[in-house]
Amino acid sequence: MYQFNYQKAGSADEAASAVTAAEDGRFLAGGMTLIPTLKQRLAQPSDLVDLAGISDLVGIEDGGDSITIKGMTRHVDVANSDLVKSKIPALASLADNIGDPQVRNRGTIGGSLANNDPAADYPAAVLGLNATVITNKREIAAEDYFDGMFTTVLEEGELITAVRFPIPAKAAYMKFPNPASRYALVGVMVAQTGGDTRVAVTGAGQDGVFRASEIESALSANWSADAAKAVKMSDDGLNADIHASAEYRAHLISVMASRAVTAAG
């Protein structure tokens, strides 16, 4: 690594002020991506502002027709939450299959969404469940939040304080994981919320998470695994790498969507 200034914030406002005042400040949540990039010198911020001591950013709240997960809540806590399991079991299952135990015990929902890795799981949950990202400045609808690979609409000094998920009538998430990293080669969240059918795909798109409108249309007409699997997705704009071709990922989208519909019931 190299020399940088380290600060441990006591509140969200203090953290935001510290990052804004720094020459090149960065928030430090779980550090699952930031620490490795610092070691490789792919990122060289002047200041790191640690969020680990902000108790107000941890917890899960019942909103009746929604649940709110605060930004520094760890994956393991989402996975083990009785509230999440009872209200949105698909979200608890998704969190329980992120990475490995070490990642789940350090990584946070806010850190994951701020990083917006194109193969991360939480973006599919936020977009598929039509969640709202809450920051220290505003509330951002899922449709407006993601802005491409590793890119969001977050501004300098803007910190994710919570994510609000409406309770779906049905939902499930299925992914085809890389056997080493457990990142999604393709992950699909299907959901019915307020009469709306949504299908969000992670791991496949060159620009990160996206909605599969073709499968949404098919499921709106016929909510069944066969209807999802029958959709032939185009491989235009999909990732191709040593792990899977774009054509294979296109096939996996329909397969994972089909399995998710079966799991959702």
Contents of the next structure:
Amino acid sequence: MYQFNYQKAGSADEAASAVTAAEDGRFLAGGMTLIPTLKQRLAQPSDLVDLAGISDLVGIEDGGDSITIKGMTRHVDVANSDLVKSKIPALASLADNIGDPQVRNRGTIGGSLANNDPAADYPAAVLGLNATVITNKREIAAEDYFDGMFTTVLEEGELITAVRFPIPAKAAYMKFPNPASRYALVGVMVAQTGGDTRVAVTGAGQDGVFRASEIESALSANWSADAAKAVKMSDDGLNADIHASAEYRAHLISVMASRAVTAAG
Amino acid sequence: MPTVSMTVNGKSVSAEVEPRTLLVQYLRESLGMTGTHVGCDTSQCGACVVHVNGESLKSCTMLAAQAEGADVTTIEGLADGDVLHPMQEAFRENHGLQCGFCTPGMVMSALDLVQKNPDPSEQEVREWLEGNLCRCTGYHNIVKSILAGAQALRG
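Now that we've seen the form predicted on its own, could you pull up the form predicted together with its partner chain?
Every chain and every other molecule in the complex is listed next, the one we just looked at coming first.
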């Protein structure tokens, strides 16, 4: 690791000011991606501003027709939350299958979304459930938030303080995990929410998470596992690597969507 | 250099370290507690698992500075003198190791499992070990050890 300065912030505003004031400042959330990145010398920030200990950034709130999860809430706490389990079980189960137990004990929803790994699970939840990303500066609709692989519309010094998920009528998430890393080779969130049918796919797209409009149309006409499975997805713009070809990922999208519809009921 | 203080296995400790020092380096190099191992150094193998404030995590993926003021338990903190902790004893009895390199992390991870789920099924043990790699045993005796250790701890 290259050398850097480290400080803990007492509040979201203090953290944002510290990052902005630094030569090349970065927020440190759970560190489950940032610390390995630093260890590989793939990044060289001048300053890390640790968000741990900012109590306003932790917790899960019941908004009646929505649930708001604060940015520094860990995966393990989302997975074990009675509120999330009862209102959006698909989200609790998604969080419960991220990485491994030690990663879930540290990793946070805000960190995952700010990083926007193209194979991370939470982006599929945000896009599939039509969530709103709340920052220290504004509210960003799911459709507008993601901006390509490892890229979001977050600006310098902009910090995710919470994510608001509307309660869906039905939803389920299914992923085909890479057997070694547990990252999604393909992960699909299907949902009926706000009168819409939404299908969000992670792990497959070269530009990160996307909506599978072909499957959305099929499910809008006929909400059934067979309807999802019958859609033949194009492999244009899908990832190909040592783990799976683009064609295989395209096939998995329909299969995972179909299984998710079965799970959602 | 900043000073980082915490409690490790019940004792208050303090050392000057660079901000980039990892918790596992702090434990091994500043405190000389080499029971916690560095296997992959890429957050995958789990040989470095310790407990911080009662929960398991990978000490190669946390800065020592992030553990300021924390209560840390390592493999050295389990045995009572010459008497092994029941989970350690279960690994010995069931031959839950071959080379032993992954064992400290396996034991620490297992203890986090049984504190959350005192009576896990074999399947739950196998799923819990997602973040702990063993390249010798094929896991069978590790799983057997953890089930036996859980039973011993239930009394």
